[in-house]
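Below you'll find only one chain, the form predicted alone, shown as structure tokens.
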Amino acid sequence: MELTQLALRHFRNYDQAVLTFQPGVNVFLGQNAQGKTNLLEAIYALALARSHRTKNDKDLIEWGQKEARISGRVQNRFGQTPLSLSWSASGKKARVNHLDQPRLSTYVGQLNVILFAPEDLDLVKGAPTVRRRFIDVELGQMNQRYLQQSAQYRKILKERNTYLKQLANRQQSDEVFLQILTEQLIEAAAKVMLARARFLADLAQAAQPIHDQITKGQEKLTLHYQTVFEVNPDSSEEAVKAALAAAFEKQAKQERLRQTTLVGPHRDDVQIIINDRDVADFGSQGQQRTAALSIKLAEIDLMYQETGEYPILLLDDVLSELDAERQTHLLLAIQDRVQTFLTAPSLSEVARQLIHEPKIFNVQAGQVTDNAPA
């Protein structure tokens, strides 16, 4: 899969631009503040539906505008798709082929793609919903029904939390209702949790060899679903369902004086563990980079797999954060096989050594030059 153009209109800091990409890596080379990372978001955005940086949607439109639109050209095994998405005091308008696009379930997978930023150290470190929110993300790229399932979840949740919030002002409850909504969010909830354990046991396979790679075999990595009971990729739904329903038995107090429902995957978590060691606790900065990494670079397979084509591949001024050796197996591990868009101040030795004949941008106030010198 590949991004062949990208088009900006009033999108951040670019009144207008129209880029051409090669197939191997394409390098935005600037100052800090200039517009590079706004480049990337627009490639995920348009992958997503959505920016990994804000979500107040007003904040994509160029100050002054009222309406801001992107647009690219992604290329196949099929063939050539046009997609274009836009933003106005109307809402949002996502379009396939130059058709409306109804509902986003439908428009996202189109383009599949993985961000790697600095921030993604929080994948290792940083709080359960960061955890949650990449495997709604990646997950729901690949899988079009996890998206409509857990989409799905959220609705009922809302709606159960709302009348849990209402059963506190109230002299009477319906019990009967609230056991509908109780028996709807198990439904949606062991739909959810039991595609989570499943992409997770992949993608613990897929990360293994990489991360012993990487740590020359002196480490081992796993991943472990966290979840008020035990479920495993084997796991049948009819046994996520009870384990699920005697879990909200458990919690039916608890859930009337707080509530709010203490029970699902909206409150799971992913344990990152080496040598059998929690690492967002006890392991070094090195070894919550390395466990980064190799996740990252574990989706790349892991997404062709699934799709039969390799995703695109973002990289936010990663290589700064990362040491010589484990910028060599990131650039080793893209080069001739993934399409990549880095951003950068500037090239480093090893990048420069490594990367084959990149594409450079020159990025300065919004506006870009391409076939700058590196």
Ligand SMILES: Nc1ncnc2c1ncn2[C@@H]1O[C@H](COP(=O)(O)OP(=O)(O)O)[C@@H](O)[C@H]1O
Contents of the next structure:
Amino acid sequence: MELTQLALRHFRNYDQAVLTFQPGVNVFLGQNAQGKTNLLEAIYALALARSHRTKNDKDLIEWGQKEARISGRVQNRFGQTPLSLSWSASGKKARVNHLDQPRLSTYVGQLNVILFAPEDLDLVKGAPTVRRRFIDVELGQMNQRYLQQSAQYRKILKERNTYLKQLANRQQSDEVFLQILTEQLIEAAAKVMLARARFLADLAQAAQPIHDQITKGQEKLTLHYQTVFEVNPDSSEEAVKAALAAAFEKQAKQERLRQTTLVGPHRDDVQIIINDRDVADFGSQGQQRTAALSIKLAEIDLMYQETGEYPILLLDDVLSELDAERQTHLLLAIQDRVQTFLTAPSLSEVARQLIHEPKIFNVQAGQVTDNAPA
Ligand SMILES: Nc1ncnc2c1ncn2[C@@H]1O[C@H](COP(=O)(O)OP(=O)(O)O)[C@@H](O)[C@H]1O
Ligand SMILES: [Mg+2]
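For the form predicted together with the named molecule instead of the form predicted alone, what are the coordinates?
Below is the whole assembly, all chains and molecules, this chain first.
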């Protein structure tokens, strides 16, 4: 798929901008703090109806303004789809084909993006939340059902945690209701966990050949889904539910003591393993970066397999974080198949050689010009 046009109004430091993109590589060049990442953030938000760097929608509205709007046109094999989003004091509005989408799960998925920023190099050694968020974002784009299931899970989890606190403070004493909440939670948790296990198995399968190529066959990359018990992609839902029920039973006392839910996918993690060792603990920084790169590139293939369309790729200042060899792998992997948006202060030598006729945009203080020489 392809983003052909993007229009911004009162978004971050853009008062107003209209940009037309090309199918290949689009480059945003500029000094620090000019608005390059803001452009990628707008594209990301157009895809996922939320920012990748703030939870607070108000941050997206240009200072002194009341409403931010972004709109764009997505071209896929079925045709063009106009998308738009706006944020104001009365909330967020999402539209597909000019029609309001009251449920974000029907909005997300029209435009698929993969974002690669320097922080993503932390995928391997960062906290478990980083990897859980990664799964939720990537799987959610490919799988509308997963979005609904994980939202359902979060809702019941919140309710159950509140109830555990009320029980502890003796505002409530209804054990039966806790049991009902636990059963509902197990129902939702099993679906989320199985979807995650399947996603990770598919991702590992797509990542291995890429990693093989980058490391010239030196490293075997595997992903291990870590939960309180073993969940395999071919586990049955019944088996997962039974294991969850047993785990809840075992933790019952602890949960009452700590007044919070101690079992479930909100505590999952992914182990990234190279040659049978956890690369977060034993890998060099170079190995960790290569693993992150392989996983990101694998997502491109996986999204294509799942949706029949390549996602668009957003590269925020990553080329400068990678050595020439890794830059080469990245650029060769996207060449001629993935529409790419990348930001940089200037293009590296490798990038100049490997990117075919990039469309260059110069970004300065919230103004974009696209007629500048490369
Ligand atoms: N809501 C906002 N309204 C106006 N300007 C903003 C807003 N949020 C951020 N900015 C400005 O945007 C600039 C940062 O843009 P960014 O895209 O992160 O820069 P870079 O080009 O380094 O990637 C800063 O100058 C910051 O002050
Ligand atoms: Mg930036």
